[in-house]
Each structure stands twice: as C-alpha cells, then as structure tokens.
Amino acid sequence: MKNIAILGATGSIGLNTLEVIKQYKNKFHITAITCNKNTAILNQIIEEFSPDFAVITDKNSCNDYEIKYKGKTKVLCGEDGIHKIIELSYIDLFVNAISGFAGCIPTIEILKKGKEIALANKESIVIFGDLITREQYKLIIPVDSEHNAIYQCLSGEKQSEVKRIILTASGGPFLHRKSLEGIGVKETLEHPTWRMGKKITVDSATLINKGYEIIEAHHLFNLPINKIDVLIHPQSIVHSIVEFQDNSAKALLSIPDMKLPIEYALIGKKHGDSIIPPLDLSKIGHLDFYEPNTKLFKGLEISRQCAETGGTMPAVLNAADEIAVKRFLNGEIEFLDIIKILEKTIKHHKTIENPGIKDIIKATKDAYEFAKGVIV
C-alpha cells in the first residue's frame, strides 16, 4: 500500500485527488493532509479517510479546531507542521496542491529529501525552477493537464528529437471578446470548461496562467523558451502537443477532467481504470485551434519576456500577479488593471541573475509590497 500525503487537501486538486483515491481503496493510505483554514472540509476528510496527521497552517483556525476535535488523527498547527510531515520517512508520494508562493518551499524540501512529488503548485517551478536540479526534476510528476500530457507524450522519446511543444489553452471566458473593458469578477470566474480555484480562473482569463505554463515547460522538459508555443483550443480536449523533428506530432486527448492526470501520477505513471467518462469525438464533431491574441491578452507575452529575462523576474511576475488578482477579486481594481500592476511592478524590479533562495524570497516580498501600492 502506498502512503500518500496531500498538501492543500481542501482545494480543488486536493479534493479531486481524494476522489481518485476512493477508486483505489486498497492501494493507498492517506498518511497526512494539510489545509490553511478550511477546517470544515478538513474535518470531513478526517472522518472519511482517518489520516495519521492533519496540518492546519493558520494557527488561530488550528487552535479553535483542536479544542473541539476528539479523534485519533494527530493535529499539527502552523507551517512547521508541514515541515514535520515532509520529515516522515515512510511517505511514498507527496501531492502538492497548495496554491501560490506558500507551496514553493515544501516542494523544495520534498525534492531535497529525494521523495517523489505529484506537483500541482506551478509557482514552485515558475519561481524556483533554476534552483531545481535535473535529478530532482526526475522526481516530479506534473499534475497540470497540459504538462502531464506532455510528460506522457515524451515517455520513451529522445529529447534530441523534440522540435517544439505546443501548450493548448481554452482561451478562458473572453476568447471571442474584442475588448476587455468593464469586465466584472462574476463573469471572469465563469470558466467555460474547467472548474478551478478563483486565482487560477482569473489567471486563465488573462492568459497569465498559460505564461506560467511556458516557464514550467521550459524547466520541466529542459527546452528553450522559443521551442514552446501556445494554441487556443476552446474544447479543451487536446491537452497539449509534442512535435518532433520529422514533423510528426503526439497529443493526449480526453474530456477535461483533472482526475485523469492525478490518477496517472498516483498509480505510478501508468494508465489506470476508467475513472472519467469516455471521449466520443463523433459527438464533439470538431476541434478548433487559434493563435492567441497577444495584443488583447498581454499577459502571455509579459510572461514570456519574464521567462527570457530569468533570474528573479519570474518570482516578481508571480508576486505581482498574486496581489493584482487579489485586488481584482476584492473589487479594488478593474480587470485590465491586473496587467497594469504587472507591468509597473516588473519595470520597477532590478533583476538579480543566478539568485539563491534568499534572493528570490526577498524579491517576492518586495514585489508584494510594491504591487499593493500601485495606483492604477
């Protein structure tokens, strides 16, 4: 039986991971789960799966929960609890579904322990990609649908024969809009194909998310930025494409459901049971592909430029975006102001080349503070 730790168990990826595990009851034991402050859902998970440990990183929420909890699961409070979980030698696989910068340091610590990780926290690679060694990258199974598709398509292939990677993007809710003026929060969160957390849904609408994925693919698959392209594919059936030197291409197709890449990561990089509905192309009828409108959706090119600059710049991009999206969701700024905050924060930053962890953390904190004060 494989021992699993799920970091960020109460979020979208965490809950999908639990759904997959339900299908393989005799194959997995949930050793540990973590959350920030959603103790209501955490408690439901504890009651159903009886993990050995549960970590609540928000200390006030944890203290309140501990007073009421009478079960056998050991409850740990604060971020130190996550570090204690990572130290457990008998965990076979970590699922890192923590969103944002908070998930980055756990990724680094897990990799240093030589443990396998199913990674959904894209910020780990965007921000710290240059600090992760090629040996450590071998321990990562990407859970993003696009990168998992590429991972599978590259299985058994020679790196030298890869011509380019094509990341597919749904285009988000504003694909056919000719103007992004006056867009509100409610319509931004109405994604046409995926059900995700608020932050990643907004990033999908601005195409910043796809920019992050370019940076991820660059590091995960050891390819230069200019060999990674993006195509808009509204049906979200083709999850990404690998093109080879002979101009042939491989793609992974399925209905859009995050349980599929999670299942592939959990059961050991192979195809499992029929956990999602079958793909019926005759009912879908057609698959469309478009070049992204980078003049309207500036986030994609901003991300690509930050990737090419490297150093601390991707960390600054991520920090500025976290703050800008939060300000948008709080009703403080307009949709188009997200890009303005990114541009101003990036322009303000002086890039440090070949940074260490401390340099990246400082650049992140500085960018947070600057982006909070940007007047748009």
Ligand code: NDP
Contents of the next structure:
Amino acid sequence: MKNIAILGATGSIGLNTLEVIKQYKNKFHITAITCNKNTAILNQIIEEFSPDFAVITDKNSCNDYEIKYKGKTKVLCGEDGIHKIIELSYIDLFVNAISGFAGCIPTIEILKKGKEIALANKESIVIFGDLITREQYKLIIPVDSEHNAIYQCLSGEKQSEVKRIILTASGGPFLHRKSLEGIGVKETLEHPTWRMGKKITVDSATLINKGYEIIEAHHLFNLPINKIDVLIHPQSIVHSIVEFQDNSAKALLSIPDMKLPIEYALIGKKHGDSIIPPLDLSKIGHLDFYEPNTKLFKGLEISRQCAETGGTMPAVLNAADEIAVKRFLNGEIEFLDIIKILEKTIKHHKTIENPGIKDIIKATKDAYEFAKGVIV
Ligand code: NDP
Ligand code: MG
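With the form predicted on its own in hand, show me what the form predicted in complex with the ligand looks like.
Below is the entire complex, every chain and molecule, led by the chain shown above.
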C-alpha cells in the first residue's frame, strides 16, 4: 500500500488523480488532501476516501468547515497545514496539483525531504527551476502531458544523442483566428481538447502555457532553450516528440486524457491497466501539424525571452500572468490586454541574477502589485 498525499485535490488534476486511485483500490491509501476554499468538494472526497488529514488553506473557509465537521479526518487550517503534511514521514508519494505560485514552496519542501513527487504544478519549475538540483529532479515525475510524454520517450536513451524536443500544442480555441480583438471570457474557457482549471485554460488560449512548458522542459530535461521547439497539433493526440541526432524521432500518442500521465506517475513509472479508451487512428483519420503563429500569439516569444534572461524574470512573468488572467476573468480587461500587462511588468522589473528563494518571493510580490496597477 502506497501512502499518497494530494495537494490541490479539489481541482481538475486532483479529481482526475482520485479517479485513477479508484481503479487501484488496494494499492493506495490517501493520507492527506488539500484545497484552498472549495470545502463542498473536499467534504465529498473525505466521505469517499477517509484521508487521515485534510488541509484547507483559506482560514475563513476552514473555520466554517471545522465547526460543522464531525468525522475522523483531522482538519488543518492555513498554509501551515501543508507544511505539517510534508513533515509526515510515512507519505511515499506527493501529487502536487495546486495551481499557481501557491504550489511552489510545497514542491521545494517535498524535494528537500527527498520524497518523490508527481508534479502537475509547472510553476514550481518555471519559477524555481534553477534552485532545484539535478539529484532532486530525479524525484520529479512530470504530470504535464507533454513532459510526461518526453519523460517516457527519453527512457533508455542517451542525453547526448537528443537533438531537440518538440512540444505539441493544441493551439487553443483561437487557433485559426486572424485577430484576437474583442474576445470574451466564455469563448476563452472553451478549450477544444482538454478540460482544465480556468487559469491554465486561459494560458492555453494565449499560448503562455506553452511558453511555461518550454521553461519547464528546459529545466526538467537539462536542455538549452534553443533545443525546445513548439508545434501546433490541434487533435492533441501526439503528446510531444523527441528528435535524435540521426533525425529519427520518438513520440507518445493517446487520446487526450490527463488520467494517463497521472496513472503513469502514480503506479511507479509504468503502463497500468489503462482506464482511458483505446486510440483508434483509423477513426481519427488524420493528424495535423502547423508552425505556431508567433506574431499573433506573442506569449511564446515573451516566455522564451524571460527564460533566456533567467534569474528572477520567469517569476515575474508568472506573477504578471496570474494577475492579468485574474483581471481578464473578472471582466476588467480585454483578452489582448493580458499580453500588454506581461510586457509592461517585465519591462519594469530589474532582474536579479542567481536569486535565492527570498529574492524570488519578493520579485513575485512586487510584480503582483505592479501588474494590478497597470492601466491598459
Ligand atoms: P484547478 O484550478 O482546477 O485546481 C487548483 C487546485 O489548487 C484546487 O484544489 C485549489 O483549491 C487549489 N488552490 C488554488 N489556489 C490555492 C492556494 N492559494 N493555496 C492552496 N491551494 C490552492 O487547477 P488544475 O487542476 O487545472 O491545475 C493544477 C496545476 O496543474 C496547475 O499548475 C496547472 O498548470 C497544472 N496542469 C494542469 C493540467 C490540467 O489538465 N488541468 C494539465 C497540465 C498541468 P480550491 O478548489 O479550494 O480552489
Ligand atoms: Mg501541458
């Protein structure tokens, strides 16, 4: 029995993780789950899985829940609760499915404990990638579908023979648009191939998500940024490609379903009793690939430049984007203004080279404040 903790259990990845665990009834014990505010879903998970601990990081939501809750699960309030769970020595595997910067410090702490982590929270690597050691990277099993695919394709291969990595991208809901003017929230949240949390869905529409994924791949696979390319592939069947020096290539194909990379990470980096439908290529008929339109979708180039600058800059990119997406979802700004906020916040920031954790946290907080005040 593997003791598992799911950080961000109430979100899209968290709930998919629980679906996978249901298929492996006697293999996992859910030791701990966490959420921020969504105590209704948290409560359903507690009733179904009886974890030892449940953390609610938003203190008001936690206090309200604690008054009513009468069960056996120990409820912990605030971010401190997450730190307490990371201290539990009997947890074998952590799944980090918290969204945004909030998921980063838990990743660093879990790695310091030498524990294995199934990592969906890509921000941990985008922001703190330089502070994670090569030894610690060995503890990370990427859940992000593209990186999970590359991880599998690289298995048994020599790093020195890798020519480049090609990250595939669906292109999001606005792939065939000639202009991004006048786009609303509802259509932005209608992703053609993946069902995900709101933040990453908006990031997929701007292609900032793919920009993050370039930085994530750069650190995870120890490759220079210029060896990581992006290819638009609307069907999301080919999850990414590794090209070798002899121009042969390996790819991982499946219907798009996050349960597959999650299952691979949970059951010890192997192929399980797959719970997703089979891939019938004869029914799909054709797979399409295009170069990304980097003039219209500026997010890719912005991310590449932030990665090349390094230091505190990727943290600033993330912080500006968190605020810009929040402002867009609140109806305060237009879709195209997201990029304007990123550009202005990045321009304003003076990069600190070789930053420590505190420098990165400060750069993030400063960028949050600046991005909130950007007039578009
Ligand atoms: P969701 O928004 O669906 O879920 C986020 C989870 O994090 C929820 O449990 C939420 O709690 C919790 N959370 C949010 N804010 C905080 C906070 N400040 N402190 C503590 N917990 C918090 O996101 P997704 O599941 O879509 O994404 C999670 C991560 O996985 C992201 O980093 C994303 O980029 C990455 N990812 C997601 C994919 C997907 O298919 N969804 C694919 C690849 C990567 P509550 O419910 O209470 O708000
Ligand atoms: Mg991805």
